[in-house]
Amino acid sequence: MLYRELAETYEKIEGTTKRLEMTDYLVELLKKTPHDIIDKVVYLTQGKLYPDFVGVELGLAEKLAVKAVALASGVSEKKVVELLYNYGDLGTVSEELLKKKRQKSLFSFNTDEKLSVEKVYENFVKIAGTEGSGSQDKKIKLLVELFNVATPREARYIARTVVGKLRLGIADMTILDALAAAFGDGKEHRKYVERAYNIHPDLGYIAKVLAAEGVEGVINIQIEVGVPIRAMLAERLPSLEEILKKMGGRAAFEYKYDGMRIQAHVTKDKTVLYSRRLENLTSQFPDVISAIGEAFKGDNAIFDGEAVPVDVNTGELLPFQMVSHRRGRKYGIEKIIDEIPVVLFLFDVLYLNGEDMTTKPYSVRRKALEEWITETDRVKFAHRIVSDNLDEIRLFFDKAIADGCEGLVAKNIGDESIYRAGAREFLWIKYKRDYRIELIDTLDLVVVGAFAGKGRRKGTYGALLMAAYNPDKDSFETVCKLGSGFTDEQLAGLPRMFEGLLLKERHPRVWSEIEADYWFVPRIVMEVVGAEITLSPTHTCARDVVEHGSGLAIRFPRFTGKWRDDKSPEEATTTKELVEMYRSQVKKVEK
């Protein structure tokens, strides 16, 4: 398959902000893709080589990519850097330089040699895997090899992909829609494709199964130890009374720990750890691997839990920021283990001794967890009660807060209480301490834009434009401007932090009627607190849901200091959650 067919599709997608049109272009591309390389086409369209949990990143340092563009186009690196500064996009620079070279010289471009998808993917894999002495020169050579054959338009997308900035605005859910439409009966079969994705989040693999075996093949996809499952998430309600009513009058209440969500895949030979975002954390938590190996008595399992840092001197639970210091480390692991040890609090088992446990009720899963895990100093069960008594639950809540937790998670204990991978439903409901006071509760919001700083903040961003996530529309809807809560150091570092996410125009998945000075790829999630939720004619969050012509806004928002790099943008606070919180606020005022 020719790479130009991908480039043509990417250009069409880039030219629209309408999700349905994007989906149609993808369907057209998928239908004409040979089945044996459809996984590669899907990965390339995602801007990657493999699913995230494999842990192989294509991203080439922009400095090396600049050298490759200079060599391929016959201009100086300085010239490429100047153009990059002007355009802000190496893809456009590559396209323009190759176009000019072929127009102005007798450059011998072999039109008989066409760039294939297989060749592009092969060189990208080599670039990602090249290490050691002379690796930089080898990577540049591999990229120049592609540029020398590529058309200017192909060069645009090759350059963007290799530096990790493809930016097509396509979310995984859009690709799922396209796969269901291309190889199934659209909406009728979408639920089967999404279910497969939730238990085997590898879109390339799912595409290959669909293309070869149809929907029946996707229905037969099962949980595998070693392949992470998309985490089940909790809804929220503002009062214990409402939670109990929603749960049918009785529920399990577990501590809501302020730690790092971890999914442990355990066999007799090895243990692999994944984050909530499906990143492989195995190398960063050897102490957790050792601890769970000692605690588990079975053959194989997948556990869901929370890794919580503890004070070695007092045994007290420490805040999330402490355990986050261990993420991404390649060196000094043993030292950090001594400084910041963690306890793994397990609250669910998703697979056990060859059996899928996600289809079983919560009570069955909890019993199995307690049967096959022996508690140790480093592996414990999430503390819980099962109750229908409000006074008992309130006391348990107060104890959770005193023990250093964020609050409670209420869990349905009926026959319907299966583990819904990738879903956020009222089978689980979180109740945090701050619900007692209007909106002192924290929100996880996505940065979509910024405003130029003035006065003391001149030279950096004065405020960030924050958004909530609307899963029904797969869009990010603005809810506030955030300018408080930052240290001077944090403010100074903001331009550098968002440099790689900077866009010339608003991202197609962002709905904003506010014109920001800068636009970003919606990727960074931040924890925010505010005074209350108000109606807003300016912001787009839940526009027309509560009142016609108005959205919702956070009044007096403030950054808590916590960067939620454990959450993807799609796991941020949803518009639906904000509507529920607003309505709860109104009820309190009316009382």
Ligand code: AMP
Second form
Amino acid sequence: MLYRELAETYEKIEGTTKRLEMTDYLVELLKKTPHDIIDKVVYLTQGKLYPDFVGVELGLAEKLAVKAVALASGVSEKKVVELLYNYGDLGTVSEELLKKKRQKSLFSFNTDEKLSVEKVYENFVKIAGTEGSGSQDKKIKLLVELFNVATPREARYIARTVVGKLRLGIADMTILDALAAAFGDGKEHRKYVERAYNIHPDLGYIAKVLAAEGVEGVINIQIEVGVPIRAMLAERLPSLEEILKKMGGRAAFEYKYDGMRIQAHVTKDKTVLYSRRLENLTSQFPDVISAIGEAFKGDNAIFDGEAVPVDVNTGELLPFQMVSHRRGRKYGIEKIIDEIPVVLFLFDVLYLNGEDMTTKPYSVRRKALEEWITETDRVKFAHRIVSDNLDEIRLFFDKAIADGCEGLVAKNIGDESIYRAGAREFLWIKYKRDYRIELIDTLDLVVVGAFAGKGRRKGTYGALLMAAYNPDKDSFETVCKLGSGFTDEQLAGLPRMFEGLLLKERHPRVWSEIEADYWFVPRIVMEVVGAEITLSPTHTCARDVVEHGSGLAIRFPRFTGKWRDDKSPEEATTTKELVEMYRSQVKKVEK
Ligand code: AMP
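Hand over the structure of the form predicted together with the ligand; the form predicted on its own is what we had up.
The complete assembly is shown below, putting the previous chain first.
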């Protein structure tokens, strides 16, 4: 097939903003495409070589593409860069320069040699796969080879594609429309094509099956371990009452973890991880892969869950940003894993030991998940309750927030509660809090206990148990575990510093429901900053004052480096001050 056919279609598509017209042009193109290369034509039209989940990107550095354009058109690189600055698009620059060159050398240009789709695709694949020494020159050569036989119009699209900027503005859904129209009866068959896309989001593959076997073939496409499934998403409603009503009066309520969605595809010899956007995350989470290997004893499976960073010393969940550090990293992963390990909270199983689980109701899937996964330190089930009681659900919501989550995801537990790949519907409904209490002031807190350090902190304390002072009861009430903000020397010096204050058991003036490894006489005051104050069912600070059954806690506390030697423990921040801060600093945040 000639690349000219593609270039002509692209030009027409660029000339319209109407989705229906775009679809018609695509249908026309697909109908005349030979079946054996239809997948390549689809990928090229998407500006890619493979579906995203394969993880191979074309994206040649613009600098190299500029060199190739200069060589092919016989002008200096400087000139190309200048034009690029003016036009802002390497495609147009290539087109203009080639036009000029061809006008000058009309006779020397061999117009018999025509560029095929196969050749363009082949060279692109080579460009994407060339690595190591001398690879830059090889890439430039492969591109020049294409420019030498391309018409100016073809060069426009080749240049854009190779630098990853084809951008025809065709959404996947438009390609699905076109496929259904080109190989089926359009409307009726569209839903089969879309179903296939949701469980096998590879438009080239779907086009190939359609072209070879028709709609029947597409109906037979099944979930495959290794090929990502489009993630099921949650609708939202503004109140727990409405959610419960929508769910038919009873539902499962799971913690909504604030981390990174991970779909894990597991077989005996290989595990692959995908993000919510179906990017391949495998190399960024070797720790998650070995953790799943330990927790799962079956043959093969696809799991859905959220990876959340944890503080090794306090066991508490950390802000999401700390997992995002791993994104796109190829090197230095080992160090990050040591410093910021993640826990994978599993909430679904989509495939298990050769069986498609997506067609089974939520409760069956959850039960299978619990049967086949053994919880470890690093792999856990999403915390949940099944309830029809609003008070109970509200308390569970507060607990979720206090535990560092964003809120809850309610899940339908009826027979209809299948896993709807790619859908945002009311089978899942998220409920996030709409407030945030921001801490501006620093707090002066009293050290009442400590926890033994693990890993790098072995032999010293991993975290300190901190309290505020309640003058009415003359008691020290816990508000947080403090594990960050220390220098290595400060950490190493902690046991010696508290030696003289060690007790066999909790000091009578300390009110704590947390069991510390070491207890101290409340004497040392430290300055602490935190991200916010939350309700907490475990900490005792101002227990029952703001809400029955809850105390207050500081989220993400950090030592400022200042020891408040000038303050006695009775001069520390009081529980009443914390209540006032909680009440006065409530700010609405976007849901
Ligand atoms: P949002 O990103 O606000 O639309 O919320 C949906 C996201 O919440 C999902 O894509 C998951 O990454 C995340 N999530 C956290 N916990 C759960 C859970 N228990 N069930 C489903 N999704 C969850």
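All figures in this text were calculated on a predicted structure; none of them were measured in a lab. Positions refer to the first chain, counted from 1. Between two forms, the rigid core is the largest collection of C-alphas that superpose within 1.5 Å.
Comparing between the two forms on the rigid core: C-alpha of H507 shifted by 2 Å or more? It does shift by 2 Å or more.
Is there a C-alpha shift of 2 Å or more at G422 between the two forms once the rigid core is superposed? Comparing the forms between the two forms, which are aligned on their rigid core, G422 does not shift its C-alpha by 2 Å or more.
Superposing on the rigid core, I want to see if T575 changes position between the two forms - specifically a Cα shift of 2 Å or more. Yes; that C-alpha moves by at least 2 Å between the two forms.
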